[in-house]
Amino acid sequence: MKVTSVCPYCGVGCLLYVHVRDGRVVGVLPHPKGPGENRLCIKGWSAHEFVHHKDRLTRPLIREGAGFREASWDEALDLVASKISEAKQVYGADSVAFLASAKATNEENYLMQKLARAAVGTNNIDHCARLCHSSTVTGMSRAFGSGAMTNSQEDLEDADAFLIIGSNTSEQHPLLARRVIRAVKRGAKLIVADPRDIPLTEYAALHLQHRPGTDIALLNAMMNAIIAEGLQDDAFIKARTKDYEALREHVQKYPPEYAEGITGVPAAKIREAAHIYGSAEKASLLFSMGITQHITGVNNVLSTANLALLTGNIGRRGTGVNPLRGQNNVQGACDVGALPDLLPGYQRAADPEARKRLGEAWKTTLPSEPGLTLTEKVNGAGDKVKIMFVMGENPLMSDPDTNHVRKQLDKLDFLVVSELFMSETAEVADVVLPAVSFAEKDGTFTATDRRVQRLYKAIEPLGEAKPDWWILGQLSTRLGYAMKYADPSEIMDEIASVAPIYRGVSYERLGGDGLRWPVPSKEHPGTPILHTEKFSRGLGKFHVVEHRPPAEEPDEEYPLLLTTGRVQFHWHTGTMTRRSPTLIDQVNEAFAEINERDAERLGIHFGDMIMVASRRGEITLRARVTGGIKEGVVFIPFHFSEAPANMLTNNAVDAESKIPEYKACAVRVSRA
């Protein structure tokens, strides 16, 4: 038997069919619908292999000692409820705190931020969109009015030029890059910004080997130079946009002799890139983490919009400016609510006609203070914040500087978290609460293009394990506030019903390639591309933004940069992908990229063990010398717990979005 359903890892959302065997998955293929187009890339041949390992939570368990016991749903479920009642009582509704999932399902973050706001009456809802596209979210909205990738994956084979800036596409989201291939073997021109070799590089015309930290430079002088050789569309800009004059002013401070003091990047190859993109009749930005996770995040994504909106890029055909979505549905669980200041469909929580409109459907008054966000969370953890509730998500890997979120997390009177497998933010927990895979549950799952995809259920819940939305409305009913749902489809319909990007969407017209919000009535087909006629805030506004270094430069102690990111044989914190045997046959170690002249100075060799240190904590790993990583760059993936990268990050965030910038912090490197 083969039942389809949507690929568990990166935003791009490909399609694929689960193989059942005698009640188990046996593998999976590829579906030749979605945005995979009959293909898989390795994580996805591989996303079956998780789904029975040994090590899978099937039971609830609830911390005795210095270990846990096996409880049954009632007696987890009756203590969960207790204590969040006993919280709020005594400390007031905001002393509860949820983290909601990128890996869930849009039923199931609807249904956390709706226990949230409805059981508790609390904003305290977040979830790792903090980590990675918060910045994206405020920057974009501002500019257009829309925080969300501006094209489909499809159209992108259409543009002549791409940037591609601070997105490592091809080992992060292969199958969109091999769209980015095609229309380079097709003729278009490829430019990759990017500290490193990536291995797009090997069809781009162009690569700007830039400093972590430096793109607002960059970007600048960019558009000093498509308007110093006037290739701005002035046409575009004087029908729909505003502020132009200022922007055109400001970028004059950024010629690219002096960018290239900032970036590293030559002048010439400054003007080259603005001559490719600014002469093309269609170009697509496409970004990625390297741009948002920033403590000048939200400029740095104002800037792309910027360069789009000078060249005319926006509303049609191969252009727009593209965010890529790291998890399967960052964007849905944005897109239904699971945000600290965003009712569902990006309604805001501080507008009293969007709560009394919620208010009214859920038959409850909602709480007008914006929530804590992920950070803020964590740090108040023990002080405003008493109980967390984590569904789905490994703070003790996933956020910055690990050692300060333990000592958090240890604060807390109680830690909830709902897993699959027994993660480290789970090993501190008081009750975990044992939830499904992808295989075993039904829902939609929301892609990087905004594209609305079924999951359906393949195979019966291992053991006692139970879906989140099963799990919330038993919490939420036991708070006194009745969610009782028969199925995920009735979940949609009430989404449908309460965020007007997703009014027309329902189970029964999911088949096929999905929906792209916004989706405004049940006849509608869904909106391909974005900003066609008029941008959702009338006209794209231009924002005059400055350079800024990182929070934490290089200095005499610690005289390297760190940046991270991904690899593509494994994701996020490893939890799945690590119990995937083919996965891990490809790359099981934790490593770190260093320049082959900073290595010489170092007395490093490919292959040794080294200690790489910040001023929040030191790893051991071992070292790749490359000549494909900026000099005076140090590059570590954050997959490895037995060497996590964030032991090193900084937590200084975007004053703005509260991202953190995971992509810049100071280091020293040595021998082990």
Ligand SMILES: Nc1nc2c(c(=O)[nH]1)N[C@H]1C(S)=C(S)[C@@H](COP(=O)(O)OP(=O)(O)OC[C@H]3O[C@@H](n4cnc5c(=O)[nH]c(N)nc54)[C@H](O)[C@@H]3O)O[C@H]1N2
Second form
Amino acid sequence: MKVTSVCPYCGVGCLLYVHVRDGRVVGVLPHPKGPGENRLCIKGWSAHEFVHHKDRLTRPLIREGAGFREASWDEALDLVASKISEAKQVYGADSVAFLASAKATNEENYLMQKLARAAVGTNNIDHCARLCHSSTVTGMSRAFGSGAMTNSQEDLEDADAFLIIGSNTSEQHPLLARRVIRAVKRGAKLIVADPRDIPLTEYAALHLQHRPGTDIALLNAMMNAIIAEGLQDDAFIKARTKDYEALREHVQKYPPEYAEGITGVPAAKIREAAHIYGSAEKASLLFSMGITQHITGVNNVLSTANLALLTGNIGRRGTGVNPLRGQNNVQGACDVGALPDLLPGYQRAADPEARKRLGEAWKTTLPSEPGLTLTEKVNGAGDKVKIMFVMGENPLMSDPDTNHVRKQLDKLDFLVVSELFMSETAEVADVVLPAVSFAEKDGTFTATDRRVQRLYKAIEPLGEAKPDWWILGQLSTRLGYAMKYADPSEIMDEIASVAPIYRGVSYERLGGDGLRWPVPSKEHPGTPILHTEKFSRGLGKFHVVEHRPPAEEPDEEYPLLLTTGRVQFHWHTGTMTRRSPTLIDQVNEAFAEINERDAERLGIHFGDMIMVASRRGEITLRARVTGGIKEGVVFIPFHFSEAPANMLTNNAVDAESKIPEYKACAVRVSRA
Ligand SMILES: Nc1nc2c(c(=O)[nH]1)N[C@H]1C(S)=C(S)[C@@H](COP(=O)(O)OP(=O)(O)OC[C@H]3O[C@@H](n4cnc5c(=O)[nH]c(N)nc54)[C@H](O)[C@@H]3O)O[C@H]1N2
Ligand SMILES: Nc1nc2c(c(=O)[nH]1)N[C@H]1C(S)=C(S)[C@@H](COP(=O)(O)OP(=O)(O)OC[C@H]3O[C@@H](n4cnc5c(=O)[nH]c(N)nc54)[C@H](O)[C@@H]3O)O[C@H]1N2
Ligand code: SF4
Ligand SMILES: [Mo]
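Form predicted together with this ligand, following the form predicted on its own:
Below, the chain from earlier opens the complete complex, with every other chain and molecule after it.
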């Protein structure tokens, strides 16, 4: 038997067939429909491998001393409900905090934020989008009125030029990178701006290898050069934008020669990039974590928006500002309101009218106190926050400054984790709830280009594991706010009724290629491209943004700049991919990329064990000496618990979006 599903890894959202024999998942095959068009990357092809892994959690667990004992669902859920009720009574509803999951379905994330707001009475709901694209949502909402990818994966292929800045697309969004490569082979010009020589630079007309944290200087200088050459789109600027004069004046301060001093990129290359992007009929800008994960995250994003507005590259096929969403359902978790300041469908929690509308639908009064972000919750543990419920996230590996996170989680009165596996975070929980994987449930994921797609249950849950939507419904009902849904389609119907952008979405309509929001009615075909006639906010708005260095810069004691990220074969904290034999076979060891000249100075050879230390901690791992990384820069992926990169990272955040600066901190490297 083969069952249609959606790849549980990245936001590209490739469809796949789950093959089932005798009630077990035995393999996956690509699906002809959806973004992957009958292809999968190596992670997709091995997506079944963790499903039946012997480490899957199959019974609820309650802490007993240093370990856990098995419990029934009734006992575990009663305990969680009584702890939440108690904390609410003693400290108030805002002492309870929730982390939703970009790996779980739309229906599950919707229920978790509803549980937080309606059953508990707090806006303390957030998820990994905070660590990922919170700066995108803030920045793009300000410039355009919507925080999502402006274009669709398909129409990227129409571009004549690409600027890929801070996205290692072929490793992190492989089936989307395929479209870029196809366009390049057809003649489109590719500019890559990345401190490292990523695989896509093979296809690039130009590689701008700038220092981490200097994107604003780079982009301002490109705009300076575009205006100097007269390549700005005056008609578009006049008809569709506002505040251009201020931007024009501001970027005069950034001649390419000046930016060269900040970025380390030769002025001539910046001019060439400006010429390629500025003179293209259709230029598409793609970005990801290299732009967002900085204390200047919002300003970085605004800068990309400025460039697209300046050249009229928005609202048409093959153009746009395209933040590539990471997790399989991070777009959806945001859409359905798993954010402290936004209700389902991006209605503002601070807006009394929106609260009234949702309150009527949910037959309750919604809390007006602003909620805490993910980073604020961790920092507030033990103080404002007494109880945390984490659904499918692993903050002890994924949040910055692990020693700090561990100390903070220790201060909680009670920690609940729902998980597939005994993650580092589950290990320190008071109650661990066994959740089911994508193969064991019905639901929807929303891919990076706002595409809502359906996954179908292929097998029965393992052991006593349960879908998160069931767990959350049971808990809510125990808290005195009944949630009785027979199946996830009823939850989607409710989402459609409260979130205008999902109004026309229903399970009956979600075959084939899914539906891209906004879908304002049941007849509406969905919206592949945003801002075609006018921007969601009316006129597109230019913003003046200034270069600002990272919070922590190299000095004598910590002379190198660390940037962190991922590799193609592993997923974040490794809970799933490090249980997948095919992927382990590719890479199964922590490593640090270091420039060959830095390595020579330090007496380090390829394959040596080295120690990397920051002001917050140190780790030991293997050196990959390479000419492909900028001198003075070190890169470490954060997948490997034996040498966790987040022991080193800095928890300085962007003031507005609260995204941590994972992409820049000072380190010292020595032979181990
Ligand atoms: N295989 C795999 N795929 C994934 C994931 C995974 O864990 N594994 N995670 C998913 C998720 S949630 C996300 S958010 C995405 C992330 O996708 P990406 O953002 O593409 O991945 P990263 O490796 O975090 O960083 C991207 C690039 O930013 C560069 N960079 C570092 N500092 C800077 C800087 O200051 N400026 C610029 N311009 N570039 C810089 C790095 O060298 C790196 O090549 O990937 C998704 N896809
Ligand atoms: N140094 C550094 N740190 C980073 C980043 C970086 O670039 N550098 N990137 C950041 C970014 S962009 C992100 S998105 C975060 C990701 O951070 P996390 O979300 O904490 O990382 P994951 O490993 O994806 O954790 C998801 C967990 O959910 C579990 N899971 C999977 N499916 C389900 C389900 O259906 N239900 C439940 N209950 N559990 C499930 C998995 O077993 C896994 O343990 O990391 C951030 N941390
Ligand atoms: S590109 Fe992303 S969605 Fe597609 S198979 Fe690979 S990991 Fe899965
Ligand atoms: Mo992410």
